[in-house]
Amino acid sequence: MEPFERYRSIIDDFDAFLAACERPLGNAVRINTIKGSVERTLEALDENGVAYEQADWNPRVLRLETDSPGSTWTSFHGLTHGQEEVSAVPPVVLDPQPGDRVWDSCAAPGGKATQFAALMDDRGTVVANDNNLGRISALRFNAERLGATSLAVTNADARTYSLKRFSFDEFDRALVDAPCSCEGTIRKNPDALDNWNEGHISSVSGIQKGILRRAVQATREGGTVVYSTCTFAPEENEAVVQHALDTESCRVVDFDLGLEHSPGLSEWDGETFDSSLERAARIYPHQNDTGGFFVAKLEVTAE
């Protein structure tokens, strides 16, 4: 937990934060409404004796009282998908509509991409991209198991992504759920900090900046881009969004979130950020008994 000391000044109730980070994370699933309604899924869980608790902020998110959420009847039949609770936040913030063209730039293993498809009633186009060929099989498997027929899978570097393969030349919405140092997964992966160092944060932030810039470029004027990570490092969060503000035509906008959270930072380690970064959300483990996450919502503006 020593690396987290660098965040003591920005986290309220730091001791509660550390205590939460040391507690194992419970199991959560998302109800897949492509295969069945919320009511039908809850009935199936009841019939199979699986206890659950619906999340206050999202009726499609359940905390399951089982050690193997992937082995339940509902999972086997595609009614539920194992997904950490905070991982379901970015698609809700992006708010895709039926008929939209949506780009998930770093999509594997597919939890958020298939959530987009469900939110869109499986109507429209969800382009689920990942640059890691080894993870594409999991992405395809989940798309098929969950019945997401509106989903297309691509394998490319998101920083130089080309739309020439499509019949359209821009997206309505895009998600950059960026590869990161994964500090916020400490409750799920106790070894998340084993190889932590500031050099890695610096190198991965360069990748993040490139992907977010491409997402803004590939999204139509008036469209929406959501940037998210499962880490606490401002170098990977506010600093990356600031880079997009400095280099591309976009602005940070407000969004409603039913989870307790802290605002984004306007300053870190001598670096100042645009005051609009306070519209971003920092979700800490002790606030909702979840993992850690950062989410910012951008609107693409005229050049």
Given for the second form:
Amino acid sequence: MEPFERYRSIIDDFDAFLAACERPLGNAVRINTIKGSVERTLEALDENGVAYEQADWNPRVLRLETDSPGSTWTSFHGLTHGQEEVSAVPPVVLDPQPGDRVWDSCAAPGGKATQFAALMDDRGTVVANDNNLGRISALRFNAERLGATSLAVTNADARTYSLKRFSFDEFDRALVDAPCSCEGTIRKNPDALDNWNEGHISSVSGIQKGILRRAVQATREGGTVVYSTCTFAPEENEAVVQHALDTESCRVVDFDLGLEHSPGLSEWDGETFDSSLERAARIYPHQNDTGGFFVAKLEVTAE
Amino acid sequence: MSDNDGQRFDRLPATAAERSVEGRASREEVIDYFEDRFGIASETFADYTFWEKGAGKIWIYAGEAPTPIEIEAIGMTCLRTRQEHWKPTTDFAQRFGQYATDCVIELDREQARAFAAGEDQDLEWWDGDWGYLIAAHELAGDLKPLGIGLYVHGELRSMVPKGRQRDI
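Instead of the form predicted alone shown above, give the structure for the form predicted in complex with its partner chain, please.
Following is the full complex, with the preceding chain placed first.
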């Protein structure tokens, strides 16, 4: 947990944070409403003796009391999908509507992309992209298992993404759930910090900036872009959004979140950020007994 | 007539008369097949397009796309044509099987478990058609489709692909 010392000054109740990071995470699943209603899925779990707790902030997110969430009837039917609780946050913040054109720039293995399709009643176009061909097969497997027919899969570098392949030239909404140093996944993956170093943070932040800029460019004026990571590093979070504010036409907007969280930072390590970055959300593991996450919501503005 | 290009998705022609690629199924034939074989009303597919990529691999899609298009996937695979008997996919059966009224074989819980695990089983009591059936079982008051089974000579063979099989 040594790398986390750099966050001692920005995290309230730092000892509780460290203690939470040492506790393993339980099994969470999302109810996939493409395949069935929330009520019937809960009935199916009850009928098969699988205990669960419904998240207060989102009735479609469940904490399951089973060691093998993949060996349930609801999983076989694609009624539930294993997805960490905080990972279900960015799609809710992006708030896609039926008929929208949505881009998921870093989509594999597809939990959030299929959540978009479900939120859109599987109507509209979800373009799920990933640059890693190996991870595309997991994305396709999940999309088909969950019955998402509104989803198209592409394999390209999101930083230079071309819409020429489609019959439209801009998206209504885009998600940049960026590749990151994954510090917030320490409870799920105890090895997450093994290869941690500040050099890695700085190289990955360059990629994040490139993808977020492209997402803003590819989204129509008045459209929405959500930027999220599963890490705490301000270099990968506020600094990346600040770069988009400096180079593209967009602004940070407020959103409601039914989970405990802290505001985004207005300064870090001698660098100051636009005060609107306080509208972003930092979700820490000790606040809701989840993994860690960062989410910022942007509106694309006129040039 | 040209040949099928396995690298790209082509939208199916509306009817056989509009066919320009040798051996390609038409949208009308696909919808007729689902209606004739499984009793799925043709209106069910009003908002969907059908595509071919690979020899006889048919995909169902609800989003926007030009034809042809070279991407990794478009909606979900739903049907295999270009073989003696057309064969729907497990994922299609799970997604659209609830609308079927014919060739649906209802399994009890133990039989459903065996089916999900990919096992073949003797089910002499089925007196409906032979061939590809939609296997289903009751879950929380609904008849929920499990996937596609091949019924011949008193035996139901599970067609659930290896990666989708589960011991429940």
